[in-house]
Amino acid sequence: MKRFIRTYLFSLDHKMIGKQYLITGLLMSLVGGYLAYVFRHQLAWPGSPVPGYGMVGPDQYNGFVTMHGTIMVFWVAMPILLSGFGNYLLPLMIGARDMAFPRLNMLSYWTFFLSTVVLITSFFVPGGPASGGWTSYPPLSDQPGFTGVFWGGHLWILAVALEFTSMLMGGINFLTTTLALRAKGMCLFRMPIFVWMENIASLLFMFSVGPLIAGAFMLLADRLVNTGFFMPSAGGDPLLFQHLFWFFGHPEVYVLLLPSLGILAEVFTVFSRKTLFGYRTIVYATLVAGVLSFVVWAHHQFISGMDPRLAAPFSVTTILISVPFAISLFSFIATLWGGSIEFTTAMLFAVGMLAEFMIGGVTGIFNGSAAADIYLHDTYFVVAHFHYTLFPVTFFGAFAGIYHWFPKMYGRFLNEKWGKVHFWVTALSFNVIFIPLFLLGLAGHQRRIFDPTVFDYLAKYQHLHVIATFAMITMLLGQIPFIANFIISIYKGRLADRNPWKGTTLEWVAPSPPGHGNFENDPVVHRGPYDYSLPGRDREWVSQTEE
């Protein structure tokens, strides 16, 4: 039992303690998954019981709206993209035997799974949980007596706390680790770009988060002792946690989305059998949007009462910060093209991302332009917008990851019939689902609205709601098969190499599944990461580790 417990429970081995948070992120998933079907079922059939739940009222509906945001970001997006690849692949593809705080990153896991007991615990607190979004605007969130946001508000802002404090915690180990643990020979421009987004994304966080956490101790201040920081009737500001939370909240969206393309990266050279496009180009690119980031976050307040001055300035970083993006996801097409593809699961999940995440990218330079947000500002386009950005990002990016990289923390493949029926399953219904939103928000539908067939204007555009809630309950369903393969694989599914996907880069020279210290023998780095198809070679890969 002691050696379980230091195994699979308290472990300092960086790969258990990645699957930790792919795991419960995975299961959060589900718990998000669920709030959404059921406020989405009250959007379709308003005042009929939802299956499986019974009657929604309009604070429950709050409650599971703000709490579906919340856990689809911060706890499924967050541990899975950046704790979860990140505490797993970080040291092999850097060559490294563990992470430079093997505590620190058991602490960190612990501390991010006690936000999770303490988000799950607001659903059973008098008055339920928090419901004045996800973004907890003042001064709704600011009443401790408005039901809904009371204790369950309180916990709120803790489990936020501490899963930021979690983060936090990773990202220190993230960045010491890859400048301190590289492989002899792994110079910073032969790391992979996945060990980039990663470090990178963590960064991002470090600096942007600290406005926040001081946000969330002044809002909670507002709640307990009525301090008054965001209370008008008290002389506060509410504008001004919308400034704080935004200030994070805009490198929140490239904390989530860097891991995810360090994942294409990886994913696209291996099955198009090709040298990225553009690699260093790739990194200035990245560290160019990640200083832009800093300076677009009011493009979310167009409409907030802020001096309409600054409109134009945030218009004009909101879409300059597209450039670096799109340079970056135009060397990713690059790379694919002339190669020699093969539509892997992994691979179809990589090609859906890239192009789904298109979407949301050019959909938001609406959202960028002060003129056209006064329009869509809150409605549903913003809500496709989003999920047409973060979506992809978060599923799209961590099913690739996941079925790229099972063999290697599992030693087994998962079934690629079944991959590819849930990957179109996913794919078809995750459009079906949103293209509708983007026509509902174009007709003024707002957010929010917990009854739209009492508006005369909305009822006829009520099909649209009804069709979306059909394909979001496919698309649960459709996540049957790989819940059912991802466990079966564990135990029968077929046995790999420890390169079975021909792969570059360093976490391929390691077991399948690497033992603890990873490497039979400390690797030496001999040249870059994606030597695909080169002249001369008598195969078509050729490992870091060859001179």
Partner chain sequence: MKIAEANENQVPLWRLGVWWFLGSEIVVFGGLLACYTLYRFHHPEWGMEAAHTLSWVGAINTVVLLTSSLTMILAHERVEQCDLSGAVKFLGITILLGLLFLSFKGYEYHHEISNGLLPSKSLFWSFYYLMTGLHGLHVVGGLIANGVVWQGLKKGKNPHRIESVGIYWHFVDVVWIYLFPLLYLASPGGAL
The other form holds:
Amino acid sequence: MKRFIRTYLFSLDHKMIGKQYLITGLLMSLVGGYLAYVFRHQLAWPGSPVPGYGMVGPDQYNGFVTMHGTIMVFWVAMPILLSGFGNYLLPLMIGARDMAFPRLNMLSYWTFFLSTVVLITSFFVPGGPASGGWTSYPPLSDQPGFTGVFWGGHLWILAVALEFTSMLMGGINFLTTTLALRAKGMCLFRMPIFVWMENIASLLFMFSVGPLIAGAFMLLADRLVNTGFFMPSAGGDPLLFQHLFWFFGHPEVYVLLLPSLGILAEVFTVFSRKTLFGYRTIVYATLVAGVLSFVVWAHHQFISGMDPRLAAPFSVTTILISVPFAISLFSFIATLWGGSIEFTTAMLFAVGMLAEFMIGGVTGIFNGSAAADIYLHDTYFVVAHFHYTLFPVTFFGAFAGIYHWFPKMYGRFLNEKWGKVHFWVTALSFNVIFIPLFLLGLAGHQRRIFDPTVFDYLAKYQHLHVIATFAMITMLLGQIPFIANFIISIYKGRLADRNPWKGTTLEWVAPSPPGHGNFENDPVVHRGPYDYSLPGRDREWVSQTEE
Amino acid sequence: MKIAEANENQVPLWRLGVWWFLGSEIVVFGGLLACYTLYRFHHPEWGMEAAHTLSWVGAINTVVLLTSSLTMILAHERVEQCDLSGAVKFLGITILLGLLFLSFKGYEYHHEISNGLLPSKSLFWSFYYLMTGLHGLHVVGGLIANGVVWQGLKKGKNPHRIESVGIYWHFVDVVWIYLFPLLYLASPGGAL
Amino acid sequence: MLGWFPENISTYGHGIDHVIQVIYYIVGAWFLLVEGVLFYFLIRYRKKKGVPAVYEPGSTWKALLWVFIPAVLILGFDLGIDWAQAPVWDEIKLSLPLPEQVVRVTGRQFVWEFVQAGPDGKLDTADDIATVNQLTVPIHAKVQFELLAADVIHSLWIPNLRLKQDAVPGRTIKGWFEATKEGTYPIACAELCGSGHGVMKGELHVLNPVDYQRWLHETVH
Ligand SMILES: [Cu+2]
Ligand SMILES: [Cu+2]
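What would you give as the form predicted in complex with its partner chain, now that the form predicted alone is on the page?
Everything in the complex follows now, all chains and molecules, and the chain you saw is the first one.
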């Protein structure tokens, strides 16, 4: 019993903590998915009871939409991509035995767990969960009277604050570990791209979240002790919160995107047997994009009532930031050139992520142009746009990572046949959900309304909502093979040796699964991370530990 | 096998950790100070409100906190000299000065609240309580950390930890150096 | 693409539609090109027995030109888009033509309140016309609005006019429009404002000058 607690609950091992984050995030995605099912059902068939829930009123609808966004960003994407994979892989990839501060790491997970409990609790308090949108704009979120939600709003702020604290602790660990615990010979430019991405993401988070934490304190004070930081009647300004939120919000998108691109880089190189095209270029481009991400935030606020003259400078910075990302994405595509590409499930998800993410990227140009944004802002076009960025990044990225590193985590393979079923169902249904939403947005469908049929000009497009909802249900059902595959393969999957994909990076030098301390002998690094198909070698891959 | 171990000739782990921690703290206070300053430019009348703060208590507290930073440096220097009993003494003084700071701050709060200057009175007071309150919490946190290290020092354990708590204590001091002029000395005449 | 849009009935709406269309063609072409290259690579370079992968680290300037040139082209197109949309934005949000009709719009949970200048053309006089959820304006007249919010943030959303502007408590935001077609059109709220956000619904009536004068006098007297 004591051993069980040590190994599975209060573990100090970065691999177990990584798995804890991963599993918690996956479970929370089921909660977020269920919420989406309930409100998508309501949108498709307004007023009819939702099987498995019942009638949805406007307040529940707003609450569910709010919690869906909050959960998917802060309790799914972040714990899975940043903390889950980061914790599991970062020490392995740099040849460390563990994180720099294992106790802090454990504390970080349990703080996150506590935040999860607080968030879930808010569903069951009188008044229901917060319902002011995941962006939580005041005054709506500021005075309980505006929504009728009292406890839910407090708990939402508390949960988010705890979650931020946990991620900050994780970030301190990542940055310190990377700086101080690299194996001998592992200089910075020999680190796998994934490690770079995790660290840049941690830095972005660390330096963008502070002002929002300050904003959260102010919001909480407004709610609890009747201050008026965001209330105009007391001299406060509601727009200040929007600035604080989006100053964080835009870098936050990259906090999610970068780890996912890191996974993509690892999977692409392994399954195309190619070295990464433009390794240093990708690193520098990402650093530049990271810096730029601090000066683009007002593109979320073109019509918010801020000074309209600010639209011009923020349009320009927004456009500039597309250049480093174009460079990175083109480098990833160039990596495939001349390769020997094997379509494993991990590779399918990685390719799918790149292909789908590009739709998210190009539709962002519409929202980034102030004039077009007048029409498209706060419509379903925006909803479709950010789901085309965040869904591939979060889920395609996470699935690619899971299928790729599952043999490392459990010493067994996931079933590839069911994996491919999982991929195709997920990818196809994803597009059938969100392409209709683009069209609804073009038709002028504003966001977050409870019953579209109230408006004649929307009622005629109701069939698009129905299509999206059917696709959404299909997608949820499509996850059943994955869940079954995951659980069964832990016990019954085909056995994997330590390097099943013939990879070059250090995690493949350790046993599968690695024991506490990771490596039998501390690895010594002699080369860069992606020496595949190196000319003059008799083997098509050269591990980082080989001379 | 020892799990976490730094490579040779590199910065010790804990020092890196403390600096990253301070980095994330600085942006929280930075965000708050930026908000306050932005509002302050739009509300020259806050100067009149600031006149109700107890500037002399704030000034004494500034001296108290600066002195505590000095004794913290002395404690650190004693550790370097392997004089642990001297270090115990100076760290003890630092802790006492921290408590003194909190007592003065408590007196101020008491004085202000009994005069009806509540957080909800005006936006200036909202900021005043939020910023000094958050700073006060950091002082409390620092005192707890100092206390733990002080306990250890008495038994001769982990003397190197004095550096981490020292860095943190100086940070808490520096934040106050910003808060004092911004909140107490913001006169009615000037922009700040 | 534009087929999905509700009919445009404002003087500046064409500008917005045009910008969206220009972006659509530019990014559409790029999108097809890049996805085309991606899928070409995926098919062309799939694993074949006896065909090894090449080694190309992309560390020389010559190799990197393959990504830098398209990136610079993208920058050029992006700046072009920005340059094309700026005058449209300036016309709608930065200019304020002399008004022929003024109206004060207030968002309140969960209605749009309109106060319109009566025959004297001035607000805050005895002949002001106050309505709820119904806005009546003459065709081909420059209507200036003052947008306020009584409680939380709302967003005035009139799809046919291509008009969207947040209403923020504590601020008075001015803007304008000129309708070009008679008829009745929907007004909605685009910013989540509470439980009734989805039923915050009004109507815009655009009348010809004769009908408008008749409406004005019937309403005032
Ligand atoms: Cu953004
Ligand atoms: Cu609304």
